[in-house]
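The chain below stands alone and is given as structure tokens, in the form predicted on its own.
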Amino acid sequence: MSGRIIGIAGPTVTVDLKGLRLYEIVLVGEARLTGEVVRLERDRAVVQVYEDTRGLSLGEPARGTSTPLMAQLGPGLLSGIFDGLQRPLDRLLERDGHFMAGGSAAAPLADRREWRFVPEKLAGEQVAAGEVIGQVEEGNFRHLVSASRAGEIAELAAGTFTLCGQVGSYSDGGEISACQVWPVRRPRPFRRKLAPGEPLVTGQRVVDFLYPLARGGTAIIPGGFGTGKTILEQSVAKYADVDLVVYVGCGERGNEMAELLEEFSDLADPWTGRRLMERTIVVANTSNMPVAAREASIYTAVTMAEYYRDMGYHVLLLADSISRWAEALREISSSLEEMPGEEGYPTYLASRMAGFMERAGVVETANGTIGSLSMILSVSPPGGDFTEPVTQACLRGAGAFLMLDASLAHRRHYPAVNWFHSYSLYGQAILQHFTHQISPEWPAAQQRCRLLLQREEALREVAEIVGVEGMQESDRLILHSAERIRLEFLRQNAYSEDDAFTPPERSLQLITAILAEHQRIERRLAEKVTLKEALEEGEVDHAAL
């Protein structure tokens, strides 16, 4: 189906063709650049296009594909750096330097590199679409190759075989081969859908102590510019207990992608040993790639993510920042010339980011097998206003809220996480986790940690009135202890081996020796010991819990 260009307004483009669907993609001009189908009129469609559209003229080509933006799934995936379109920047940058060509265009996934097929299904057998028939190992993963649709297996050979190449066949003729495609829009399908009760470790004491983040769940980390957001998304991807990783670049900027690359591939995984990137997915999508691309790739990221999930690994999913994907957003929106909504974001910003968020969850998945997929998304409001559509959007439908202090950035404390504002949704199911798994002791430590936090807090005002010396002895031990737990507990050094990642086990242990700590002096003080005398007493080397 082909026709001509008839208008064009920066990257949106309209042309003559009819018999489009909503989300094809349509290939436009002589170089042909990527589009999608954003409206569509009786006598024309509207195209968004992926690319930068600087030299397109009236009257080029334009070409519709019958196809929705997909994305190539299959081995290989893993340590692979990819664009908004799941274009692969690492071939393109050997096969064009450094600069992208408009149209250019390499598949996802090495063709030619060979992978030792495993049957797992025999000749006769009937499979269900999404049904495990054979496995490739993709360095330290087992890679298992499911059935793309139902059917009888005729033949299933074992041996070594191209990405795309058939290993096998169904009854009816139809070709099996180890990839597939899956249009980037469409949620991949499973049996049902789990309530999340396990916990999703990230190493951060503050998080994991306070506001735990479940396997399966969504978080928003908000914060404005210079808070720490994507130190700690990095920090996160590092050190979190799941299996593997998709890091979305939404908007970027790129020194930033640059300095998170070069990290990742030289950094030691702390879980296996082996490097980061083997077990990491980067979707870089900087803030001078075009709008549209933007906008694609968190959707070409969480299909890639779920396809891991089924089967049946924990799949983390970080996007910094999810702002300038609205933002993406809200400029198409306004080329199309549609109503907007407040501050100019489309009307459907809320159930476009709902319908996002709802990807995640811990899933029983068509081969039978248990996965999740978790989302962390960081959220840029202007002027850190956290009552802006962006992050009130997020908030309907983010199981965890954690809140970045620009007060606390700028006192050096990291995480910036203000302890007062965040919350987590999942911190019940979470707590008999940990009660069960770690100690009896974790909910009373992590009652008493609030409680010395939250009576802090009201205390200031009376020391900023009399003074702290004119405080009595036991207020003055709550400042004591609470900044203790600031400064020693709730505060980690990112760029320290030893403290940027802590276990639950050893956070309860600095909690505890904190909080007996001020036990002991508090039954010091009912003695009429002074707080001085009692601190001297004690000699704790606080440095070294």
Contents of the next structure:
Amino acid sequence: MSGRIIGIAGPTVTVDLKGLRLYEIVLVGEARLTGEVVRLERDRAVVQVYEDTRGLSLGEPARGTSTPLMAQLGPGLLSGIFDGLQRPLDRLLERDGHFMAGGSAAAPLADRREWRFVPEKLAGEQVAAGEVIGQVEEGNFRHLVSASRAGEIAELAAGTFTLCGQVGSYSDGGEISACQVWPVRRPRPFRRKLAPGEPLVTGQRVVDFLYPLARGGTAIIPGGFGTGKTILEQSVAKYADVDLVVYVGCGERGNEMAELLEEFSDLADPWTGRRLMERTIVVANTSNMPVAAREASIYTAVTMAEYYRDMGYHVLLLADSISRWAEALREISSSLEEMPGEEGYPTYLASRMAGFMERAGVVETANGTIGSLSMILSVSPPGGDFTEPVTQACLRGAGAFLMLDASLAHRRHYPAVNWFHSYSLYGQAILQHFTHQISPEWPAAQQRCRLLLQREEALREVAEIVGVEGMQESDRLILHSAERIRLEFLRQNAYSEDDAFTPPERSLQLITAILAEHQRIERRLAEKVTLKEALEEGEVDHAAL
Amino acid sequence: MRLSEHTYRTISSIRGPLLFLDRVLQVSFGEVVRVVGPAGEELEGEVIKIDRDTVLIQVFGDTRGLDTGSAVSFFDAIKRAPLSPAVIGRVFNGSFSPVDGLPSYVPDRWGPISGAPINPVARARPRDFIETGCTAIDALNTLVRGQKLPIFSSAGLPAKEMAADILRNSRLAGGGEFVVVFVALGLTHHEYSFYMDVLDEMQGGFAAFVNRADEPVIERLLAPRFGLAVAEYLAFERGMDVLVLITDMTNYCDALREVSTAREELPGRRGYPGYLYSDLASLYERAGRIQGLSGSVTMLPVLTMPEEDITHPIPDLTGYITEGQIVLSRQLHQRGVFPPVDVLPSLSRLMQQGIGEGRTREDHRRISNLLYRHYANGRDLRQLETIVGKDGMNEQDRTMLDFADSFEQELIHQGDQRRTVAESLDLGLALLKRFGLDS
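Form predicted together with the partner chain, following the form predicted on its own:
In what comes next, the whole complex appears, and the chain from above leads the way.
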């Protein structure tokens, strides 16, 4: 089916095609730019084009493809770097040069690369949809190949195959392939969803100790510019205790992506010792790349993440930043002249966001294994104002809220996670886990650490009025210990090799040492020793060690 | 593809810089048109919307005097810039016409002014130190090649003097020179003549695109794109290191708002269009380096924060795109500190890569962290000082207050003196030692 372009306004192109479906992919113009149908009328359709429309002319052809936006799923995704439409950026570089050219279609996966397939089912066996039928070695990963539908296997061959090739067939003649496509806007199916209960260890002390995250959970990191959202996201991407990371650079800086790619190629995963890039998929849609593709990028990413979740892996999706996605949604909505809601965002912002965040979770997959998909999304509130619509929409769905504080960032206290306003709804479940797995001391230490920080806050107001000199020694001790907690424990240097990552056992040791010293001095003060002397004793002890 | 130009006289309405043209047969989005008015005046314009046979044209230049009988010609070409090394040493207006009295040059080639995004995989990580001669930048918020680092100023603060010093004093790590692309948007004559004097002294040469306060608003949207097309060409095809100074971005954003309103688009925060972030990104993101190529585009935009409000959409969205910001402070300016950089809200995101052993000095990071921490403490204590008075404070706190004062008066303040990074660091270290804070 083909038609013509009858209108162009920025990325929205009107075509006179009939018989299209909503969200179907349409190729417009001689350059065959990819677009998605966002509005249908009787005799025309509005297409949101994913590329620069400059140079597109009235009357150029347009053609429907009868499929929605799809992600290609198969071995070879790991270590991949894609744009928002899952085009492989390294191959676009080879073909088009240093700058992105419009209309460059390219298959996400290298179709000539050969993979070794080991079948796990025999000819004649009945399989259900989603059941594992064999596996492929993808780097260090066991890449499971599952049946795309139920049926009886007629043939399943061991050996090498290329992505386009088939590995077997059903008895009704249907092909079995190790690669599949999936519409990105539709969540992949699973048997049932379970409650998150296992910790997602990030290696960031303030997060793991005070506001722990859960595998299968969602967390948001809102913060004004310069508060360290990206550094925190990247640190978590490096050190999180998961099998696989999908990192989406959604409308952010190009230089940051260059930094991430370089570091991930050099650094080792602290849990396995292998190169980080081997467990990472990057989706890069920088701020100057087309806005509509930015909107699609998080769906492309989450679909790839779900694909690995369905093999029983623990997958972490990091998006930096979800606000840029929301802004893309706003731009598209505004170019469609929809009625705006708060601050110009469409009124369906919150429901779209919720729909996306609900794709996280711990699931029993179609083949009966347990996999999880966790999300950590950074939010960039305009002017650092958390009452704005995107932060508020995120808060409804998120299980943890790690609020970044500009005043901490100004004094170079990173990660600038505010320890009063942040929260984690997974706290209780994870607390039990840490108590059993790490130490029964954990809850008490956490409690005392929180208490000290709270009392410091109250005392600081007093100190501002009467001065530290005018305070009681016991109160000054609290200020002293809380400062140690802030400087030596909560603050963490992402650029130092020793400090960038701390396992939970070590976090507990560090905080216990500070708390023990606090208790010792407290006892000495009760024995009428002055604070100065008590502190000096500690230093002597320390030197003796 | 059409080969010949075609002309229409079917204007149905004129609204500020916008023309509506009816019954157009063939037209491309983004196409350049020529409008000829009743008095024979020629203007350029661009197609910004097509709805069946009605075309919306944005005219560059002043639309005063146009009537509905004006002729509009189409050429089937998008806006391009003439690219050649001959651009160096020349001054143009916001439409790329020479204003220095010399004739146009013969270009190597014509390139689209909007450019294409750099493939993220092709980017090289910026890490080569640039010595600006300014301690607040070199020692505390280091600039690197390929970075975009804006100066957030406020009305009445000496942003132009600071920018001029950076232009005069910047050297690459190896001691090399920059080619400067200077883009002036809505500049008063006073500022214009100041900058032109500075550019004339430049060693490495410059190209200037100047749109003055009384020149067409719409050219403010074009001039930075011309400047950046030239900068990309010089950097990535001619291997030069280009420093792009754009001033004042606030005028750019206001021009964008003006045009957006004329187009009856939905206004966002403070009337700026919802796509302000993406539009700014399409400029700022053109800074960078490319793997395997020797040149670079480093960007130094200057903007004025309306009402000194850093949460205003212009500084806010800029800060979200750029790799840090240098914030000027009125208090420091009033105390005679030049450059009046408030280092606490200032930041260079790419600093960590540009400093340390083999780049600046192995103790750079430590010195800078110590200076930051103690200065932040000192600044906090000033609030206490206003309540209890300096005499009511303990000795340690008084030391911190003195340190903060000396930090501002001796380290940040440097007048017109150029300091090497080693001098800046030594000065910082000496200051820390004097107050016993060097450990």
